[in-house]
Each structure stands twice: as C-alpha cells, then as structure tokens.
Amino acid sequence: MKRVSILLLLVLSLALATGVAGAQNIELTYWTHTDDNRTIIENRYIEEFQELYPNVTIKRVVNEAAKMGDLMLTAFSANNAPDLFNLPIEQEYGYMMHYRVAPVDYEAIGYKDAQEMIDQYLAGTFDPVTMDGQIYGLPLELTNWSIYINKNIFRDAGLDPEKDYPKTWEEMIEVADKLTLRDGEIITRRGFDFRYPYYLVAMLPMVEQLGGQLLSDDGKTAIVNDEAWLQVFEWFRTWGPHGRNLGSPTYTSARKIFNMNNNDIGMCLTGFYQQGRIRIDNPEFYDSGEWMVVPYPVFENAVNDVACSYYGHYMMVNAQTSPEKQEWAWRFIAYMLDHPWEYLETVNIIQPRGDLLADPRYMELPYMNVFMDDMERGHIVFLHENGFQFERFIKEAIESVMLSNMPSEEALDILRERIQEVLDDQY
C-alpha cells in the first residue's frame, strides 16, 4: 500500500499545476446515473474541488440509469458527449473499442505509471478497460446482484423466509406464485420480478447455467446450444402474462418499490448498493431486520453453477474534449474516488481497492458474504464492442415471447439472425 494517500499527492500536484495553468478557466460536464446518496457526497466533492481550484467549474448531470445508455449514444453520435461520465462497462466497452474515450492520465491522478495504479486494486479490476496496453477507466464501483427478500411478505404467505426462499429458478416460480396477490388479472403484489433492461447481466447467466452461450468461443457464431436458450425463453413465457402471470417489463421496476415496504413486492434482484437506498428511502424498514439477501438461483438441471454477472461503472473521459479538459477531468475523478470508505458507508458501492477489501470491517457489512460468494460463482459481464446492440436484440426476443406470446423457436431464430448479421459485417 502507498504510504502517502492519493488525495495528498493530488493536492501537491494540483498546487503545482495551478501555478502553470494559472487563470485558465475549465468547465467540465459530468454525466452520471441517479443515486440520491451518491449525489449528496459527489456534490460536496465538486464544491471542495472548485474551492481548491477556482478556475474549474463542474456541472454534474444526473440521468435515469435505464435511459442513460441511449442518451450517451445520442450524445456521442452528435459529437456532444460530456467531458467525463460513467456507465456500466458493457455499455462503455464500445466507446473504448472505437477510441471515443481517452486513456488514463497517470500523472494527473497521482501515480507514476500504470503498474503503480494496478497494484492498488483487486487483481483483474482493469482487465475490462485495458486495450492495446492502455487503461481507459477508473472504477467507481464493482457490483453484482443477489436476491433481496421482504420477510414480512413471506410470513404473510405462510412461508419461512429463512428456509423457503427459492434456490432454483423453478422454485422461484412456485414461491413467487404463493407471494403474488391479484385483483382479477391485475397483480397487486408481485412475489418477484426481473431486472428487465439488463439482460446481459442477469439473463445471460441463466443461459450459461444450462450450457449455452451468446457467441461461440471464436466470437464468430451467434447462439450456442439452442436448448439452453429455449428453456430460458420458456421460463420467461411461464413467468409473464401468457403463463403464470407473475410479472413483466410493463410493471414498475421491482427494486424501485422494494424499499418502501408497501406490501407490493416480495423479492427483487439488485446489488449491495440497494442497502444504502433502503436506508435513505425508508430508515424504519432498514433498521427493522425484516429484509434479507440470498444467493442468485440456478436451474434444477444446470450444468454450470453461474451466478449473476458482475460489472463495473468505470469513470471515463471523452477523447474529443481538449487535452486541458482531459487532464482536469482525470484530476477530478481521482479526487472523487479517493473516498472509498465514504462511498461504501454512505452509498453502499464498492471500489475494488486493496486497502478497502483488506479492512476487517468490510466483511462485517450486512450480507457482504452473500454478494462475495455470488461474485465467486459469477464472472464479468459479457463484453463486446456491439454488446449494447446485442442486449437490445435479447430484450426484443424475450419480450416478444413474454408479451406477444411468440413461439420461442421463432424468437430465437430472429435473435440469431440479427446478431449473426452484425458479426458477419464485423468479420
């Protein structure tokens, strides 16, 4: 571990930089996703940074997480993207592959070189953002998802949350059905519902459990193991309004309503960060002991024990912005990220820094063992320069089965054809 904090190095280096840059005014635009807890601390970091460096002005723009990928794509297409931003790595990857983002400026963030930076983080942290020997992002967080449970709703349905939580996807359907309440065909309480916009993170591992893949090992052929895909498609058909009517993408996101404890969702799929959001949205529920976290399920006939994929939100800098802005953007990013414990304790997001992970307090955090065990069972989310596009295709296939009752074989053929067309154009 370094004996001198990154923050101290930044203060010293920035003091020197200010003398050189002088009165040159720098205006930076920072795009990020909604998180009330993170907004509180990051607005303070901005104020502190601007007080230290009055020539720098930072505008922080918050976007809804599910819409930010589209907004960023539009902004980059119009050559009007923000100076710095974060997205899930599966959405950022294409910008890196096409050199739309700038490599990390090690001097600006207080390191002598890449290796000194790499040594401060969990092994493999920078693998997803490394290309041609350059590193293109700093991790705001590394996260995975497990299942949150409302114990009261389990007991209301006559179930023991400690014993009866679903261990398999087949059990998920049965348990969710017992938890679900309806007014006619309208669901008034869902037992569980999926993270529908994020099919690469949460749905593709279901296929992998059954031995399927999105692409062949050489990356040239779409869809490996049709039977695995068809079984997952049929699971979603059973789940949706044409099956057992347990949920669908048309309902409000389950994780958004879980915190309120309004007897309208029994389980949701989300990350460690959800705990910070429960704490701010509903302190009484947070302190009640009436919620718990359990592992990501597997299919009964699974051939691989694969948990939900983990992914990172990496801070990146727009390569089209001026060299001066790039330097100051990296300086500000480093200033923000030199508060790993505050991010963890206030926002419940994990920066994979060695000093944080080695602290004995880390594993004492609520249900951290569940998330770490699931991370051991999982792997980094599927990454491809066209990954965001592929995820759209998967979304359309799954939802055509769930909502339009399209035959699974037809939906899979369309999915294969669309992905293969992209691959053929690429190769």
Second form
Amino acid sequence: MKRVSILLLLVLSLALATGVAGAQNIELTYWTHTDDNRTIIENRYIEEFQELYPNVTIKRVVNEAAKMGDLMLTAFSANNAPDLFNLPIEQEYGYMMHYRVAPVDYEAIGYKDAQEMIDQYLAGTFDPVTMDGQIYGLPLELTNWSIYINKNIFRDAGLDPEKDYPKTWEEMIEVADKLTLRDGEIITRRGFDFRYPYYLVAMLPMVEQLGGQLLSDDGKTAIVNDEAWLQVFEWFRTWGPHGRNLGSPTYTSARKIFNMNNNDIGMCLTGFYQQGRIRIDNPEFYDSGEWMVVPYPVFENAVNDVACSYYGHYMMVNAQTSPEKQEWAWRFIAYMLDHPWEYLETVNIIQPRGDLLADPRYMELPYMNVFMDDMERGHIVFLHENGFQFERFIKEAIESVMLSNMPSEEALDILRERIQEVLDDQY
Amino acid sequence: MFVIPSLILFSAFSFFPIMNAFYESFFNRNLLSLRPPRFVGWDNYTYLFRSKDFWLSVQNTLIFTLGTFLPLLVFSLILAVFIMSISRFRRFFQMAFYSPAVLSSVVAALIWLLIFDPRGLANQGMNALLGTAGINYNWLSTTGMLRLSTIIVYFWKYIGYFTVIFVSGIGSIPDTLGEAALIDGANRWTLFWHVTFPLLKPTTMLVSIMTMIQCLKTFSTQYMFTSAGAPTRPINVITLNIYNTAIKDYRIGRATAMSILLFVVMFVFTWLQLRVSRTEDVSYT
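Having seen the form predicted alone, can you show the form predicted together with its partner chain?
Whole complex next, starting from this chain.
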C-alpha cells in the first residue's frame, strides 16, 4: 500500500511539474516579409530574447512581401493568424478597424502610459494606428520613395545626371525616352518605371498634385476633380505601349533590376532601404558612387507640391491570441525595436524615433536629405477600411488605359462607380 | 457497406462545404469582422445579376472555356490516335505529353510569364516565324493576346493529361474489332471514323466533362498573370472574381453566392452531357 502511495505521489508530482512548465512555456509565431538584411539581425534578436527568457520560443516566418496581404487575411479569416506580424499600414488599417489586433501593452514594453511612449517618437507617428484613444501598433519603419538614378546610363545617353534628371512628370517622359533602348518595339533598356501594384503610395499623389482626390473630404463621394484624374490617366497612356512605349507593368519590376547595374534600367522609384539591398546585391555598384537619389517629380501645371506618400510598417499583435501571449509578443516587439541604429545601418529602414532622428549621424547618411525633404512634401498613404480594395480598382483603371487602350473617361467612370458602390454599401 | 467510408469522406470534404457555402451566400459577412453575419436573403444573388463586373466575369469565363475546351478535346484525341498508331517511343511520347500536367499550375504560369515577357521566347519565336523583327506581340497586355496567352498555358498544361485518358480509352477497344474491319476492307481512316471513334464516345464524354469543368474552374494562370502586372479586366474569370471578392474585398457572402452560381452551371453542364451520353453507352459483350 505504501509503495503504491509513493508511486502515485511521484506520478502526481511529475504531472504537476510538467503542467506548470507547460503553462509557463510561450510559443510565439511572428510573420514578416522578406528582407535578407533584416532576417540576419532579427534572428539574432530572437536568439538573444530566448536566452533572456528561456520559457519563450519565437518562430519567425518569412513571406514574400507581395503575398503577405493575402496570406494574412486568409489566416485571420480562419482564426489561425500569427501572434505578431507586420504589414504596410494601408493593409493593417482594416485589421485595426475590425478590432482584430490588440492595443499596445504600455507596461509590458516599459512605458508608464501612452503619452510617455508617444513622446519618444516623431509627432504624428501613431496617428494611423490610433482608434478610440487606443494605439494598436509600434512602427518598424516609416518609408517614402524617391527616384534612384543610375548615373552611367544617363551619361551613356549623353545626359548629365546632376543637371538633367527629371523635375517634372513631363520631363520624366522626355528623359526616359532618351534613356530607353529598343529592339523594334521591344524595350531592352527602360529609362524609368513605376512600382505598379502600389498605386495609393506612388500614383495617387500625382492626382493630388493636380488638385484631385480619391474621396471627397467627407468621405462620401468617390473621385474629386475629373480633370486631374484624366490628365494622369492620359500620362500613363503616353507612358505605356499605346503611347511612347517607355514601360509597362508586364516588364520585370524596375526596383528589382536596378541593383544589378546591367544596363537595363535608368531610374526607379524606391525607398532609403534600397541602399541596403544594393549593398548586398552589388557591393561594387554601391561603392562606385554611380547612383544617386533625386526628388519625386511634379506636374508642370501642379497646384499642390505633393511627393510620394509615405507608409509605415507597424508591428501588431493578434487580438485573438491569449493575454499572456499578447504580453510576451509586445515585450519581444519592444526588444527588437530597441535597436533603431542597427535597423538603420544594416537594413536601411527608419524608425521614427526622436533619439534616432535627432542624432547628427542621421542626416549624414547618403541622400537622407532628399528622402526627408520628400517626406515633408508628402503625407501618410491614403488610409481607409477599404483602401486595399480601392487600390485594386485604381490598378484596373490605369492598366485598362495603359495596356488595353480604354478611353480614359470610360476607365474613370468605371472607377468612380466601383468605389462609390463600396462607399454606399451600408454593410 | 463498402461505400460508407467514401460517403463519409465525401460528406465531410465536399457535401458539407457546398452546403455551408450555400448557407453563407444568404448572409453579408465581412471576412475581417468579428461581428455576426447579417441575413440578407437573396440579396447577394440579385446583386450579382445586376453587377456589370459579374457579367464581365461570366463573359471572360465563357470565352476562356470555349477557346480552351474545343482545342483540348480535338488535339488530345489526335495525339492519342498518333501515339497508339506508333509502336516505337510510345511511352516516351506519353510521358513527354503528360509531364506538364504534373507541374503545379503556379509553376506553369511562372514559366509562361518568362516566355511571354516582352524579351522572352514568345516574341522571339513569333518574330522568327513571321520573318519580322522587334515586334512586340503584347502577350500580357492587349485584351485579345492576353486571353490567348491564358488559353495557351492551359492547353499546354492539360493536353497531355487528356491525351493519356484517350490513349487508355483506345487501348480498351478490343483489337479484334479493328482486325475484323480491316479484313472487311476498311482503310485506316474509315476504321477510325466508323469503328474507333464511335466506340470512344464514353471516353470522349468523360474527357469533355472533365475539360469543361477544368476550364470553368480556371484560376491559377489568371491569378499569376494579373499579379505579374497583366490587366485584370480581360481575364477576370469567375473564379478570380470570387477570390478578389472574398480575399481583397472581404465580402465572403457575395463570393460564396458566385461560387454557388458557378457550381450550378457546372452541375447543369455535367448533367446534360451525362444525359446525352447515356444513350451511347458502349459494351463489348
């Protein structure tokens, strides 16, 4: 009897010990987008964090940036989303509006309250992720895009990159035409090309330069100032295969091939982070100084001096995960983000923290003044619960004009009708 | 008794999702929202019947199906007859034709994206074939060429699959029938038209049903092409519209209503084809 009691006691103790240990073990899943430089440092942060807190295990899952939006939505709709993640704010906005993400746990990340945290960052940083007085994300990066130039290609076309770079969209067509090489109708070297899926970031500001808007100020009417939209649509027709044949979404992404310096792209539109990627992909080109960055152009008849919109990648925490996991997720996020200089130097991404921006070394970084000036001329990307959907509608409209040669008026009418239908939908 | 496991599996993985989709189609539910869905009756269906976007998808699906279905059926039969008519390299040809079918649709689309790139093989080949220089055929841009490109990808991917089905159909016809016809004075052509082809009708029916369903369900090629920058409108087939409505627009109720309509169309086509084929069953006993 005594032996049986001892055995039972042992089994119970073992079960209890296992149970306690199990309850303390936290496994977090973190989804993010591809970036080789960031992967290196974040994997190290994970190791360090796990050493500090042996009960926490973090699984970092990397997805292609273009697929992240779809994957995340599918995961959330199946109630199987990661514990923490980052996406561009225009995609994250819907998650916040539908309370799918948790408010920041200020205490877990070492702040007394929201104000103390806000004070550490650039004014307005948290505006896009604030709802009903709560803040729902911490900024991993705030990014805007300017024009990167390959100086060799300019010189090859008989242009001086320092003087002849395009200041207006009209000049962009002329300069790109000089830089473009063709085999008959087939472009073998583009002067410049856009980042086509990102119409809210890069194309909507072109409309705004001409006084147009996507929605009226009260948010109830789609498309303000038809003339502005039509001018931009016609500009894209001129740009595409039915016009001067200077570029198209069906060619390889300009940003991706720029780094290779293979004489196939003269200019591309991208952010400060591109410098880190050039350094990794082609250190020789990076060190050569044969590239430069110039401001986002404006139309000659612009009524507003608007640059490319900036957007943020915010770290967010799944509201459906357990409170304990949420707390650890915020702790881990704070740990990672507490290395703003390393993110800047290694990954070339900018956390809008006061201490970072005030550092004299910050403005000494290559072409940082261009990005900062453009950021001042720009504004945060268009944010709306249905922003992701509107971007698809704009993409369809522009590509119908540019590639299928649809009359601009017809494309605009379809765009207006589709956006208005979403706005009028009472659901 | 023996069919119970398959009935359970069918109920769990096919019948239940179909019924659930039908149920969902009567609700307005935002995919991101945690709010309970709102019952809207037939509203999602009436919306679709009024929607220009939906009818454009129907039109695109029909164009794709007609453009793919007939060539697939005809050429897979021709290739099967060719394979069965040769004695050497028969297995090699079967494997060669079948190999694209084992590739995932996404990989196939990626391969063809490279081919259709303005500097890719498609333009080079067409220019060499037509004796032109530097013409861009805009495989991924203009409405007509873009539709043709999706048809080519699908044709390439599935031609081998249906050829193999026809090969097995031809192989199941007893040799004695052909030998008797040859003794009676039939030539190869009349043997095919008056003996082989009529006896292949069940296989032809099977292939035509499968081809049509495959064509109506087409998605990956259109999705990959539009993701790579091709304009959406010319190839916005129903399945792509369902995907965008659910995943990009978050309207799962409207997307499931579209799925149910597509299911009904596929069901009706299959039923019609089966009814027609019932009178033409073949028996060798």
